[in-house]
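First, one chain by itself in structure tokens, the form predicted alone.
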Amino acid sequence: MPSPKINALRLNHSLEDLGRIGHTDQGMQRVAFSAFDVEGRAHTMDLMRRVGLEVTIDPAGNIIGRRDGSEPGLAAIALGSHIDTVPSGGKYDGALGVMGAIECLQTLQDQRITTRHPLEVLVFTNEEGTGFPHWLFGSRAMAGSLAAEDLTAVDQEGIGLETRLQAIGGDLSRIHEAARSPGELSAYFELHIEQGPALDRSGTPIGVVTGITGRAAFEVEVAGAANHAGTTPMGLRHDALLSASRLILTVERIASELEICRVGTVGRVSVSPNATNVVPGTVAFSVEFRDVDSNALTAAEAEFRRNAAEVEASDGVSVDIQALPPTIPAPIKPEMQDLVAEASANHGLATERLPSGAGHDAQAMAAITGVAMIFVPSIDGISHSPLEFSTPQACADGAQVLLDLLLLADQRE
């Protein structure tokens, strides 16, 4: 039987009214729980309620759609992503596994065709991790893998969680209720961008994503003694911001010198007192390393922190090294990776197998069903900026194997 055919336009037309909730002259700023946000998914659970779907909110603010199967007692295939964005991003990122699975459901209603498994489609909370700073934080909780730090944090704004989760419809008290046992989901889906180069330079239409990237991140803080910058002689200084750039450059040397992990970033740096005439008394910074190994991630810290105590000793510092809660590498296991090349190859789209560098909702719900994931190229790689691109077409190419990879797993679980 032939394969129903999603409605390119439509869907094409669904991300960029998406697309312009947040959107400003600095690219996207639909930054989780922010009134962008609230916004956003106010819209997209307005689509999904035109598509048939009963629409709820969990516990950590993660908006699920349901639509029921034909065979009673079947677990559900979950297709999904996140709509958040990060200060100044772009519009794919995300979105595009949201409003693809939303068309798949909608082509499913107008050619009245009911699936074997219940489908659920899932908008995740928080996936960014940049206002609120504890990413993958709806899909670590519908694994039941949130950390106690991840309750008590609070944002930028000195805002709790339980505040947070409340003005999206999320309840802190019930965050456990959030949690999905094994065997309650079938399959997890996630269409999304490739985020990187590789399918924009191979011409490549389809990636089939072997695993997942984890990460190490560590919040550090470099305590020195701010001084008058005029009348501070340089060996007596205690520069806090000198020392936190040699870290720095150490996280740099960690991932590309010596190779132990595939990245290293310093992405946040925060400087006190700030002023031109006083010496900097302490330097707050980030620091992640990301790998397929958490070998390598381990690693990774391992050197960062041998450095730190060099550096506090010779420079008469303190480095204060707290680690966030590390996202666990998720392998896609072969034969997921097998059903997205064969849902490919129904519409004559190659296919290239490449590991995923940025991290998704997937790896979290991998800890409690079989995931795969499905990458579209990104033009020239681009990525958490105004300028991340990928075309009509390759968002359709990508919606379209979402839905076969569907049906496929449909009739074979």
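I have the form predicted alone already, so could you send the form predicted together with another copy of the chain?
Below: the lone chain, stripped of partners and molecules.
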């Protein structure tokens, strides 16, 4: 039996209301820890209290809204996302997951539906990592997976985490108490815009996320020899840019032609001395591979290194490859994916299974509980932009599936 209908109009009003906080002509500026963020959090906590949640803030600044279940001893089912935005971002990224969760709780309250499990709405601190340069901060704190450097860093203004956390009701000295033990939560469900073009292209209303892609990232430096572009014969050159170009094309080939991993990108290039009439001496560039499967990332790295060694030998240059800290892929369990598909089918909504190319709080939460993610279409795949848009119907469809998913999960142990 499908879940009761959520109120599509109310949900979209909630999104509009939150979208006014931090809105500017250049898009949303509700960057974590900013005055807009503080205002958005207060607004969100009000909404949470109105739907009958008891609201607390953990030492990492995460907002936790909870209501009890009817059966003692069961772990809570959590719904959530984040409300911080990137600078000049959109009003759906993160916000939809939080406002969708609150709409689910409102519908349950309206319909006087109790659940067996306690329910929680989670609003995670600094998902984007643009307010403080350590992303998924709140969800990693809750999962107990913060590293020492997450705590000692300072932001662009030179301000540390202690001050930033105080502004939102957190407490750096007790940060470890934000960690929750496996077993405290029976599941975590996150509704989010896709941020990519797949669902919009195929006209599918619901995306069943198969996993959140991990990322293997590298800094590569090719060192050749800078020389006069007029007087140095081609045969005597060690042009670092030519070698770099070969490796940039290799990154594409690894993902496209060889299909070793899902995507591979060189986004950043720096040429030295970068003068029209000088053969480039060194070229530094970034490489990243993404896939939901760790083995695919390992294979992509191996293929890239094999090609780099070949280029070294053939071009007489040196290629230095430094691995950056990887993001481990977070595959989503097939049974959790099936549950999202079932919830969608209950409302006649077609689904497409797809990985998430972007990172989400769900990938951190996967360390302590089973997670599922629901995607709704992003028009033209645009995100992290003032042009980010998902239709009111798409947002409503997503919240509807979230509610059904919650009730399906509540029926299970």
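Because the structure is a prediction, the values reported are computed rather than measured. Numbering follows the first chain given and starts at 1.
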Tell me whether Glu288 and Gly230 share a rigid part, where the two parts are defined by the motion between these two forms and each C-alpha goes to the better-fitting superposition. yes
